Every structure is written in structure tokens, then in C-alpha cells.
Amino acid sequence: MNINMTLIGQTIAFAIFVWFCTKYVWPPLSNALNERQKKIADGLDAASRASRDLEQAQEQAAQTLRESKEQASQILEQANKRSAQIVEEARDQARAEGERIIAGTRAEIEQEINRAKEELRAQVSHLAIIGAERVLEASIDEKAHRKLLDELAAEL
């Protein structure tokens, strides 16, 4: 065997192998690499979008939390105002009830005073009649007694 023929044969075989690889092997490998590169780029884009979405969601959550705290403080403030209002209304009602009770008691006292005055007038007139009977040593009849009572009541 001749070395030149071996080298030429190997060169031709290598050329056929290179042509075969560029025609049938390299395009699917190139396509697979391109697809893989595209998937990686898409994954990186999706990751960056997810990162932005996460930041936006965190901002929205923080905003919602601030709004919720604000609403809670407003609700607490309204509840405190309402409780103060209820206490004030109860205090006013108690004051009005106390004044009503005092007025009723005063009216009862006034009635008791008038009743006591009437009893005292009756007793005074009775004593006056007894005194007048003794002084005059004569008895005054019942009709005259009523008349005298009415006159004394009118004077007092």
C-alpha cells in the first residue's frame, strides 16, 4: 500500500464525512441549540417579568396593608366617637331622669305640705271651737262649725 493513496483516501473519506455532517448532522444540532437558546432567553424573560410582577404585587400588598390600617384606625376613631356619644347621651338621659324624679318628689312634698296644712287647719279650728265653747260655755252646732272652718281656711 502506498501512503499517498492512504492519505488521499483518508482525505476523501474525511471530506465525505464533513459533507455528510454539514448536510445531515449539523442542521438538527444547530436547530436544537437555537431552540435551547430561545427557551433559555424566554425563561430569562419570564423570570424578569415574574420578578417585576412580584415587586408590583408586593407594592400592592403594602398599599392594601396601609389602606387597611388606615381604615382600621378610622373605624376605631368612629367607634370611640360613638362610644363617647353614647356615654354623653346616657349622661343626659340620667340627668333628665334625675330632674324628673326630683320634680316628682317636690310635687309629692308639696302635696304632703298641703295635706299637713289642711289637717293643721282642721285641728286649729277644732281647738278654736273647743276654746270658744269653753269661753262661751255654749256649744256651736255642726253647721256653724263648718262655716267657721271655711272662714279659717280662707284666711290661711
Contents of the next structure:
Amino acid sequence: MNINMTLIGQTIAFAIFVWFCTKYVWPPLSNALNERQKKIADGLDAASRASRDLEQAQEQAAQTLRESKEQASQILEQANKRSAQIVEEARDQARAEGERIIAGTRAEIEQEINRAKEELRAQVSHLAIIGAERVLEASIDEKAHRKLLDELAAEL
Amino acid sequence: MAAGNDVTPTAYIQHHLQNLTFGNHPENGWSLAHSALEAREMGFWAIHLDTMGWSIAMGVLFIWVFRKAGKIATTGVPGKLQNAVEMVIEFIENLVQGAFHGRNPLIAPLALTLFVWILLMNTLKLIPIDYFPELFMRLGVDYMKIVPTTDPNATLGIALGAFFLILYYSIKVKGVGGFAKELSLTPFNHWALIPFNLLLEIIALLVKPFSLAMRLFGNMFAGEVIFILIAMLPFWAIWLLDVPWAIFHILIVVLQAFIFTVLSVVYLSSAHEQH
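What's the form predicted together with its partner chain like, now that we've got the form predicted on its own?
The next block holds the full complex; its first chain is the one shown before.
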């Protein structure tokens, strides 16, 4: 418990240890720590940037999807409209055609009827003449009675 | 009390508290002291071989481990040793950042050295107190007190080192005039009170290393004495008191190293402050 040279010895030892620590021990450790700290900070930074990018990309993808869906529905709607239109047009056309055919047919029938009537008329007059010839058994001047027969035929 | 039952308690305690002293004895010349009396007679020109040896061994252990960690230090994934060392480094860095308000690249390594070195020296106390004295007795060495911090020479020596740094930085930062002015004109800024200020400030300055040294020494020495007293119980009862006291000392050992380091840093910080 006496105070002696140990005191000085300890001071010297202390000084040497502090010097050595300052020069050879502290700098590499401190540097490594600081560098790692920087590296980790950079890494975290990059990670957060990447996640931000990802978020953006996702948003963009969703946006594109939404747009394309909209476009698709638009196209579909357009197509529907167009098909309805086509059907309508076809129907109209068919109706017109039908009407036209019906009209043509009707006209033809009319014509046929008229022709038949005409023929009938001619034959009746002829028959009438023959009938009259038989009845009268006399030759009647066809020319002289032509007007009368025509009037008879017209009454049929 | 492994030293044998023929030893009286007083002798046992004295034996355990005696350092292995090598010095200039007035009669025997340069020699090892064989008793407390001889050691005392050697006066100042003596050296405690055990204190020096163990403290240097602990210092070298500290330097070796930390240097090794520094050499393999990578910025990548750290190993276990590097992790442990970096934890200490970070702890010290935080401590210095909190307590030291200046710019000095020496302070952090100084604090690291103080903390780890004192911690290692204090930790030697947890080795059962009879092991080394007994072992060295068998080897023919009379005394072996392995805990350097229970020797006031060691604690005062380290504190003096810190004190010299305080003086050095006071003068370097403030200049000789500035330092003298601080000593003579605070706390009372009046010429008539200069002698009073000087007395006050110089006492305050000198008390710093002394309080550092005495706090550490007192705590460690008191703990050591209690361990010695506990060791004199019957062998089957020793653990009853020894174990709680040792567990308690795990706290004391760290705490005292921490206090010494923090106060040194605080004192050095105030040495850097301009008024």
C-alpha cells in the first residue's frame, strides 16, 4: 500500500497503451464501422428506391390494364352497334326486295289476267259467231254484224 | 483459507494485501521484499512487480484482441470477435459523443483504452483470491496480489496520466495566459479575489485525478477485503456469501471502469472549453 515507483511505471504503461490504441487499434475499427454504416445506409436507400419504383410500375400496369379494358369494352360496344345496324339494314333490304318482288308478281298476274280476259273475250266472240251461225244456219255477213258482235263481246 | 490453518486471520489478511515489491532496501540493497515492513522500508524506490505485471498483461491482452479485430475488420458481415469489439467501440463512441464537446481524435481511443483496460484489471478480482497467491507461494514467490486496481499506485498512475492530458489540453486550447486567467479569475471575477480563486481552482484541479484514483481504488480494495474476509469462513460456508458478492461485483467491476472513463472524458471536455 506504499506509494512508490509503481506510480510512474503505471503512468508510462498507460501512456504507451493509449498511444498504441490511438495509432493502431482505433483507426481500422472506426473506419470499418463507419464504412459499414455508410454501406448499410446506401443499401437501405437503394431498397426504398426500388420499392418506390415497383410501386410506380404497379400503378402503371394497373393504369394500362384499366385503359385496355375500357378500350375493349368500347370496341365491343361499337361492334354490337355495327352488327345491329347491319341486321337492320339487311332487314330493310329484304323487306324492300320482298315488296318489289310482290309488286312485280302482282303486276305480272294482273297482266296475265288481262291477257286471259282478252283471249276469253276473243274466243267468246268467236264462239258467239259460230253459235249464231249454227242457230241461224245462215251465213251472216261477218262484216255487216261485226259492230254488233264487238258490242256483245265488250259486255262480257 | 487455503494457506493453512496455522496462519492467524491478521496474517492472512496482511499477506493477501501485500504486493510483491522489488526495491532498494537500505540493508539488503535491490531485492524482493520478504515482509510488509521491508517493503515499507524501501520507500519510494520500489516497484510492485505484481501490479505492473498484471496490468501490463491486461493492457497487452486488450491491445492484442482489439488489434486482431482491427486487422480482420471488414465492412461486410462481421465475425463474432469483430461484433463484440465493435459493440465496445460503438459504446465508447456514443459515450464520447455525449460527454465530450470538442474535436479531438485522441479522446475516443483514450476512453476505449481506459474502459477496457480498467475493466480487464477489475475483472481479475473475480478469480478466487487464493489461487494465484497460493500458486506463486508454491513457486517460491512470497506475495502475489493480482488485481492492479486494488493498488493505489496503479489507479493514481492512470489518473495522473489523465491529469497530464487535462493540463496539456488546457494549455494548448486556452494558452498559458488563458489557463492562468481561468484559474485566477473564476469563479469570482475581481482582482482582489485572485488569491482566493487560485486556491479554489487549484484545489479543484488537483482533486480531479485524486478523486478518480481514490474512487476506483476504494471500491476495488473494499471489495477485495470483503472477499478475503469471506474466504476465512469454513470452506463449506464460503459460497453462501462469496457467490452473491461475486455476482454483485460483476456490476461493480463494470461500473467503476465506466465511471473512471466517463469522468476522465468529462474532465478533458472541460479542459477544451473556452470561457
